[in-house]
Every structure is written in structure tokens, then in C-alpha cells.
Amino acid sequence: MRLAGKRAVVTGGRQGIGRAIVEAFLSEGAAVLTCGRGAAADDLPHGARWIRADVSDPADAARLIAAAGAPDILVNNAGVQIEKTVTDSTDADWEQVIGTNCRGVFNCCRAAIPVMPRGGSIINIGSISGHVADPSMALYNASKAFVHGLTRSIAVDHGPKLRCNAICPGWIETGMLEAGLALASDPARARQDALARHPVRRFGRPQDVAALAVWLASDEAGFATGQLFTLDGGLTAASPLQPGLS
């Protein structure tokens, strides 16, 4: 029970990695507020609360930040991802992506740090795109490599009151990994290929994501701060050169 008693807020809580941190912070004893554009999941975890919210909208964020009083914890997990390069993408698909991934996050920690009780912890869900680039995912990229830079300012402007790092992950099983794979002219066959260059020859889980978000939620991670923690399967540990591949 590493974070009992401790109160925490979790965007885009409804599936993926978001729902596994959700499911990860109660398990732990945590009180966990989660929120998404939409309507609760029917299956949404017992003892979790949710709201609607739109994280790029401030005042969303602000309503969200004080439905949960003055919450220990807050992890940005909320994203979107197209899959388009700069040429391709629409001022739309800008207001989209930066809207949720970028602005969204900076909403958050605006609305909650001044809040926070001495000894919070701000967890960014960042990417190991925002180090090298995915093809034809521009604005993505370009997002979490945003959500970086803002990680590290948190940290160095708001300590020793509060911690702020940012867990960067890989290629993890959700629909994001699927409609990457999709890109290529033969999935399947990018799929080997993508497992084939991952050491531990296979991809993440997001409740691999979630352990590491626990370890960095409770007091255990007190001298952890400003930190990108790459999570990926040793993927970008890796030479290009694989056994095997060539």
C-alpha cells in the first residue's frame, strides 16, 4: 500500500496505459480521480471517480484539478496520435494533437501545482518518440518532445515542494502500437521485425507503464526528479544491426 492515503488524479483514465495506472494507484491505496471526453466506462475499476473533462480546455482542467481537492498525485496520460507527416497534417489535426498532448498537460500542472501538498509528484506520460522520430508522425513527435522539455522545467521552477518526471515509453500494446503498425506495407511483417529489434522480444504492457508510474507516485522516488525514464523493451538501447535481420 505504497500510496495510501494519497490522492491522485490520472488523465485519459478509460483504457489503455491510463487504465492500468488507475487500476495499479488503488491497488496501492490510492483515492484516484480519472476523466475523459466521454461518458464513464461501464466496467470503469470500483472505488475509482470520473469525470468528464476536456484536458485542452482550461477550465476543464481547472474543474478537474478541483473535483479532487488538493491532489498528491497527477499523471498526464491523456494523448492522441495521427499518423501524418508535416505536409499532410491538417490545422485540425494541430489543434488535436498539440490541443490534448501539449496544452492539455500544461493545463493540468498549471491548475494543480499550486494546490499540490508539499512532497506531490507530477508524472508526464511522454514517449521515446519525443527522442527519435516515428515516421509519419510529425506532430506527435513533436508533442512529446514538449511534454519533455515542460517535465524538466516543472521540476527545476517547483522543488523541492513538488517532483515532476516523465515516463517515456515504447512500443506498447494498445490501439496507438496497432495503427503504427498499420503504416507499413506488411504489418505482420513489421511486427517481427519491431519485436526482433526489441531485446526483450517483446512489446510493453501498459501495466509495465503502471509499475514504474507507482515506484514514481510514492515516497520511495523522493530524490527523483526532472527525469525522462525511458520504458521500451531496450528498443533505442540498440544498434540499427540486428542478428538475424540481415
Given for the second form:
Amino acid sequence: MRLAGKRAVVTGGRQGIGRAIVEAFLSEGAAVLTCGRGAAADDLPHGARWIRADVSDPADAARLIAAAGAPDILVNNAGVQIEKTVTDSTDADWEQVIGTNCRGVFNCCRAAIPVMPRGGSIINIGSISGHVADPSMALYNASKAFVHGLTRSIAVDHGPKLRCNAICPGWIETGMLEAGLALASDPARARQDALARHPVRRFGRPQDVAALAVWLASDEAGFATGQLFTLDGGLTAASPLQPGLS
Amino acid sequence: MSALSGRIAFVTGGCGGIGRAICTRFAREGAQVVAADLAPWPDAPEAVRVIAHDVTSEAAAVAAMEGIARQWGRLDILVNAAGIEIEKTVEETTLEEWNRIFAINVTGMFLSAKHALPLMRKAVTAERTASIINFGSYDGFIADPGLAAYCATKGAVHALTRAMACDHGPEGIRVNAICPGYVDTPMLQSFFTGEGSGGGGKTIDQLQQAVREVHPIRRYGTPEDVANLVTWLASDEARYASGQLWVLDGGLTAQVQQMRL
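Having seen the form predicted on its own, please provide the structure of the form predicted in complex with the partner chain.
First the chain shown before, then all remaining chains and molecules of the complex.
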């Protein structure tokens, strides 16, 4: 029980990576509060608390953190993606992606940092897309680079009281991955091609990300701060040009 | 269930400051460990076998792996922690010193991996990956003054790590590097007392306090901090982690140089 007695807030815990983190934190003994823009899912993991909150709204973010008391752990997982280039993106797209992925992380951190106890850990979900560009994901890519920059800033400004790190997942088996593959002209072939480009020959699972989140939240990671930890099955260790696959 | 229950691990530099912490933790997590080092370790834990080992010798690498093959028939974890530093600029470094640090820090890693890989393939199952953990450094990304050859070897380690991850990932072997910053070891103490520290007239205590203050976390790492991450990377929890350089530096390199404003 590596998180026994800890209080955690995980934004966007309804599905995908966020849900896996909620489940992993619960199984490690933490009290977990999670949130989303709608009502709680019927199958919310047993023991987790849910409140309706839109993290892009500062008042909602403040309400979320207040509901958690003084959380030891904050995981900023809530995020949206829109598959568009800059020229295709509308003002509404900007509001949605930047509002949730950038302002939402900022809102939650600003509300939580003053009340988090010494030794607290903030974990932001960044992305490999904050380092290298996914095609037709302009605002999403930029929003994740923002998360990376904010992560380092919080580590530098609020250490040694708090640690702050980002996890940068690659391709994780979630609804967001399926949405990306569905854009391909031949989704089945695109999946095979994408798998062949991963040195470990599989996509990540939400549980893989949750395992790293547990480690970063735990006291085992006491010297880890200000870092962007990529978890991508080796995808970005390899050149984008693979002549065998072309 | 311990994190490394039943695993077989080979740790080069296993009797050094960080190496001992890794071997001790591995043993506590249920692994059988071979600590390979030129230095002794008289009171090593029971599950740690210490062997006299020169990482620059191919014959030694072959012999060590033959010993593991005879006893266990497989190898789950390889930690390449052996390394030295030379506190000199390029101009001051002799060719002999340059060749020696590359032989230990880079060629040693190559030889261990080359001869361990066949045994690591035998450890891979449908449920379990094998894990190689190389010691890079934050000095593979940025430079400390007066450590030219050391910085160059760590850059080589980082590139080798990515290359091996690409080549051996499909076989179920994960390859990562851990890149420590300032960790309280004999090597760090030697750095503070050596010319490379650029002490500027400060006492060692003043110098150490100044260095701590520059860290967002206001302390150095401990060998145990490093062993914590190595243990995680070696465990099944890290089964999707490969090809990455895991910086563990208390936030030191998350910031720009601290100006005296």
C-alpha cells in the first residue's frame, strides 16, 4: 500500500488513463476524488468520490480542490484533443483545447498548491506530442508543450515543498487513440503500421501509465521533480524515418 | 509479492556507492543478484554474490554470463552501473585517459549487453519482459566544467540506450537509461575536493550548501533514491517503458542557470 493515508485528486477519471489512475490509487490505499463535466459514471470504481466540475472554469477548479481538503497528490489528467491543423481550427476549438488542457491544469495547480502539504506530488499528463508533432493536432500538440513548461516551473518555484512531474504517454489504448486511427484511410492497416513502429510492438495500456503515476506519487520518487517522463514503448527513441515501413 | 521475486540480476559497478544500494534493494525485493566489480564488498547481503569483474574485458563478460547460464539459465535484469569520471578539459586529458574512460563507461556497457542478451532472451515470456538499465547522467544533456570526457561518454550511453531499445524491443527486452544528477557518493565527494569543482575559494561545506540551494528540492539525491527508480524500471510495472532517459536530479536541470540577481 504505497499511498496509504494519502488524499488524491485525479481530474477526468471517468475513462481511459484517468480511470486507471483512480483505480490504481485506490488499490494503493489512497482516498480519491475525481471529477468530470457530467454526472458520475454508473461504474465509478468503489470508494472513489466524484464531483461534477469543469476544470477550465476557475471556480469549478477551486471547488474541486476545496472538496478534497488538502490533497497530498494532484493528477491533472483531464484533456481533450481535436484533430485539426492551425488553419482548420476555429475559435471554439481554441477555447476547448486550450481551456481544458492548459487553463484547466493551471486552474487546478493554482488552487491546490497553497493547500497541499509538504511532500505533496503534482503529476501532469503531458504527451510525446508536446515534444514532437502529431500531424493535424496543432492545438493539442501546443497545449501539451504548455503542460511541460508549467510542470518545470512549478517544480522550480514550489520545491522543496512540492514535487511536480509530467508523464508523457505515447499511444495508449483509449478512445482518443481510436479516434486518431479512425482518421486514417485504412484504419486496420494504420494500426498494424503504428504497432510496427513501436519497439515493444504494442500500444500502451492505461494501467501502464497508472503504474508510473503511482510511483511518482509515492515517497519512492522523493528525488524526482521537474521532469517529463516519457512512457511510449520506445516510439520516440526511434527515427520517424523507417525505410522498412516507409 | 515482492517487486522482483525470483528475478536474476547482474549489476556492474555493484559494489560502488549507487551499486550497493541497487543490489541491496534488489535482494530485498526477492532477486538473486550478481554484483560485478573490481572493488570488494565484504558484508554484502546473502542474496548478493560479489564477483571480481573488469568491465573492459570481453573474456570477463563471457565468463560472467557462462556462470549465470550454469546456475540459472537466464538473466532478467542487467544494470550497467560501472563508471568513472576524469576531472579534466579536453586539452588536459591524455589519450590514455580518454581511452580508459570510454573503455569503462561505454565499451564496458557494450560488452556486458552483448554477452547478456542471449541469456536475457531466455527470461522473456508472454507475461514478462527483461530489462536493461544503463547509467547515463544529466551530464549527457548538459555540461559540467572540467569533465569533458565524462560528458562525452554519457552522451554515448544515451544514444546506445535508444539504439538498443529499438533493436531488442521486439524480443521483449526493454532498455532504459537512468540519468542521475548530484548523488551523495564517493565520486561526488571526490568531485568537490577535486579541481573540477571550480570552488572559487569556498570551503567544501560552503560549496556543498551552495549546490544544495540550487536544487529545487534543496538536497542531493541519495543512492537509495536512485535504487528506487532502478527497481521500478526493472519491475513489471514498467513494462511499457523503453528507449527513455530517466533524469533523476531533484529538478536541477528543469531550470536555467541561477543568475546572482
